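There is one chain below, alone, in structure tokens, taken in the form predicted alone.
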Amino acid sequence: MKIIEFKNVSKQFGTFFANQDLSFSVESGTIHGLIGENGAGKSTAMKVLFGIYPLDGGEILISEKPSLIKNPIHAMSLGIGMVHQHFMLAETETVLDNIILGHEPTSFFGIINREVAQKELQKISESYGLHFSKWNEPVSRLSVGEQQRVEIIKLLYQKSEVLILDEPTAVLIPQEVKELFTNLRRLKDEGKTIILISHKLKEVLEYTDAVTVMRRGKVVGTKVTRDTNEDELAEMMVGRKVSFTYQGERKILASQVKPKSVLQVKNLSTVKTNEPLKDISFELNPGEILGIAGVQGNGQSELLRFLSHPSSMASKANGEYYIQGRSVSHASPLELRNKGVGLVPEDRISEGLLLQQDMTENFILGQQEDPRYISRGFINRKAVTAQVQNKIKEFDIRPPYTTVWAGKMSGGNQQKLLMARALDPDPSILFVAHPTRGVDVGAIEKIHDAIMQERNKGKAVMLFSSELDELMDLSDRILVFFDGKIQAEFSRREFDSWDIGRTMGGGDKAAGGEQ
């Protein structure tokens, strides 16, 4: 049975069609993939289904009955639930209160009966194999994977039969990804229907039953997953053949000679035990990409924070930090930028963007004193807008309007905007964190190419990524972090996913590269 069916559905913002004449269906009791480039309209279509956006044309059928979905509460009453890419949880409140909000069981006197709620949640957790028990913990104390599990339990508590998951693995480590899909398959076996918005074609091919491809607001086609492959889906998404590894020139630079390093970190340790860095020392050379690998929570985030904002870590860390031989151990982000440092931050929402400001306002952040954008003591809006328009074309940022708020852009297009800003004007050192998180295959090519071009120009690049394939494809060296320490270092000729993965879990590097 078709549990969800879109018939000529359209959604318009001003003159821009985010969705145009969408027609596709989702079978009950399946995992259905929804893929496409950034800005293709995937999330918009699902927000229409969930009642966040009103329908502008066409109709949606639920269990083969036309349904005009008025709002999310109405959608939930119809058995539809959604886990957004950025979780909708109140971090200061307990897990239990987050889940039961709006559906609180009450006693005869109208008092919330949390004991009854907890018993119900424990039953749901055990029934679906989700194995969760931290009901009275504040959400802020949970890992990202645990928060996602809470979001799924919340939908089950609300009796959702259709679960929409928007980029669910974008912030998960490999162990959490495997656990998530194990749980989703259990839900499917129980008769639930999963709609999976994703950019990761390997996951879509491994775990879905069917997949619908969108491009520029329209449906290109729907495929039975077992009858398609990565190359076909990528070409449907982008409209051309796509390479999944970097195909451009890799000039021999840092490995050709022994250059004087441009960045040194010596004996870096954090003071607080919840920010674990233990005696970290390394150098970064011009003309190389130094990859930083490790399971989340092993010190990579703290290292990036120290490198990009050392003044904020002054009371929390001991150690020395030099750029071009001069100490920057207490420098501000602006001082680092003036020394030629570009940054793509780890969290684009909390650290990189002003969501209620447009592209030009976000692009100028940190560059308000740049002479290129100053005229008679004021920001030259015309100059900024012209440069943003250039970057929109260069990075294919969508929608292609400088006046679009960052919060209205898809995650991948937000990422492309941050990449464009980091490369303006011309940094000699580039810190890049998770550059392709939530980015489609076509844009990944462009971002990887931009990073490699900087390296080939002789720039020094540090690449922080949870994607081991990405690190191995781009890096000249990889440092593996475990328990706040550098567990191992691999040169490019030593790259081996099995060996690197073992050291990420705390194991020793194989002698001579042997497995």
Second form
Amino acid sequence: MKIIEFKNVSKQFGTFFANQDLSFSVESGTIHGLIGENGAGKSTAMKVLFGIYPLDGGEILISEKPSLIKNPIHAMSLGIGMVHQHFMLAETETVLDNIILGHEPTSFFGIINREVAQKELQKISESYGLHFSKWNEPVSRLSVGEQQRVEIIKLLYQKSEVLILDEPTAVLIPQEVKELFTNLRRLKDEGKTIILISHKLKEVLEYTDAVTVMRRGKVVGTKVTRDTNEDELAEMMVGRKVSFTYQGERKILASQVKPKSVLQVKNLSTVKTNEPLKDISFELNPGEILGIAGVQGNGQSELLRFLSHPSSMASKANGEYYIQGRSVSHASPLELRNKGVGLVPEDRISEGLLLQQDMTENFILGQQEDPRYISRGFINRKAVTAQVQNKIKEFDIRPPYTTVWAGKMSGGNQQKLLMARALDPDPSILFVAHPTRGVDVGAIEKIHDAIMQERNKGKAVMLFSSELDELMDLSDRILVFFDGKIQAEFSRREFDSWDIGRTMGGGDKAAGGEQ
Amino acid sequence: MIDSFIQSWLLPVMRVSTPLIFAALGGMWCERSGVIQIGLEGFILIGSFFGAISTLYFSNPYLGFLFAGIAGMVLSVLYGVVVLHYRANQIVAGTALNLFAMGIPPFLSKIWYDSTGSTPPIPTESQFKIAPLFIMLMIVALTHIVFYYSRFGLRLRFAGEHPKALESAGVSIKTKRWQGVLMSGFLAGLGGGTLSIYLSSSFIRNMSAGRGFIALAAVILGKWKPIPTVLACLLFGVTEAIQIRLQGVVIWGTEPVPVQWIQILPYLITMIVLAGAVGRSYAPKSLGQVAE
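Output block for the form predicted in complex with the partner chain, input the form predicted alone:
Below is the whole assembly, all chains and molecules, this chain first.
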């Protein structure tokens, strides 16, 4: 039976069609993938289904009956539930309270009967084999994977039949991903329908029964998963042939054969013991990309903060930090810049750009004192604008106008602008954090190219990323962070996503991996 | 020994803490629903003024007390309209509210009593003996229960902590925030009532004297939780009791310490405690953020 059917569904924002004439259907009791690039309209389609946006044309059939879904509450009453990318959980409250919110069993005068609720939840957890029992712990004490399971239990508690999961694996390590899909399959066996929004082709191919591909607001097609393959789906998604791995050359450099490090960190620890960073030591060599892996919140952000702005951590961290043999443990960002350090910050919106300023303004941020852009103490606008125009060409930044507000650019182009800015003073050391988070496939290729070129020129690059595939593709070495420590180090020939994943979850590196 | 301790310390401390506790609990409810509440001072002032005049009018402190709460609540409707309906900045609106509230008593007392900002004394027979103290204790117990064990409390907490989760569970954020705002108006109004008809026997101009802000400090010190907030109020109550005790006492030399110096004490201690002892704060995550 078709539990969900879209018939010519359209959703417009102004003159822009986020969804245009979508027609596809989801069979009851299956796992259905919905894939497409960022901005292809997957999330919009699901938000229409979930009643967050009203639809502008066409109709949606639920269990083969036309249904006008008014709002999320209405959608829930029709048995549709959604796990959002950002969990809807209050960290300070207990798991139980988070789940029962809005559907609390009460005894008298509105007093919550938590015993009844807990029994009910225990029953759900057991009957679907979810193995969860931390009902009375605050959500903040759960791992990300557990929080996700809580979200799923919440939907089951609300008696959802169709579960929509928006990019559920973005925050998980490989082991957790496997567990998630084991659970989803069990839910499927119990008759639930699952819609999986994703841009990761591998997991879609491995775990779904059917897959619908979207591009630019339209459905390109729906395939039975076992009749298709990665290349076909990728081509449908992007509209041309794409490569998912770096195809350019990976030079072998003299500095790698005989390394002489340009950056050293010794015994870096944060002062408060309950905070991240415990006794971190490592070196960075020219001509290598050093990948920093780890589940978010295991100290990577603090490390980057220390590396890029040591003076701000002066009272919070102890440790030695050398660049080209000179101590920079208390240096300011400007001093680091003058020593040849370039930075692409973690969050392009909050740390990287002024959204309501144009490209030139954003480009000179941090470079106001560069003699190339100064004449008689004032900023030389002409020189800056000319340079930005060069960079627009070099990095294929769109739209190609220097007067465009950063906030009006797509994520990928914002990221290209940040790369261009970081590389402009020709740094010898480059810190790049999450360069492709929420970026289109096309832009990803460009950014990866730029990073690799720097490496091949003999620059020292540190790459912070939560995408393990990206790290494994580009890095020469990977350091895995767990609980503020370097849990393991992998050299390129040892790269194995399962192995790295285990250390990301706190496990030890497999024996025999060492030379 | 124990009797004299209760007589000379515990009761006075609880007495002077009563307005603080009412106001602070009101402030806590409001802030936990996600709305910043710096207008407590104004609610207290209005509550104490209308508490005094309605006690005079009805010759009944209970009715006067009730009207003190209602007056605070009416003023909080104004605040709610401004910040929840028109989405004004909550700090600015709260400040404006306090200034507005300061002007009302002198204006009305000029019309009604031809005085500039104080009301005639309340006759002894219609004064409270100890009732507000018991009402306060009841409210504390009730707040604790409702806050942690009721559906209402859970939902209100989520309005401040994760409003989107509340909304996606089918509950209106705005309703919860309105409830929080109205509760702060009512409770802080009651606090004002205790000031004019329980702790003294008339309304005096600007008699709130910063208690709204001290109550807010107690909310912060109490980490936005009911019982710790009450304990923080009692701490401030102790400093006020000490202040009253120290007036006219000769500590060194032959002259008593000037009364102004001693009166600084509660405010000084508030500042020191807030700056030093608190450390990390535990504010509701979405405090002050406007709902979509």
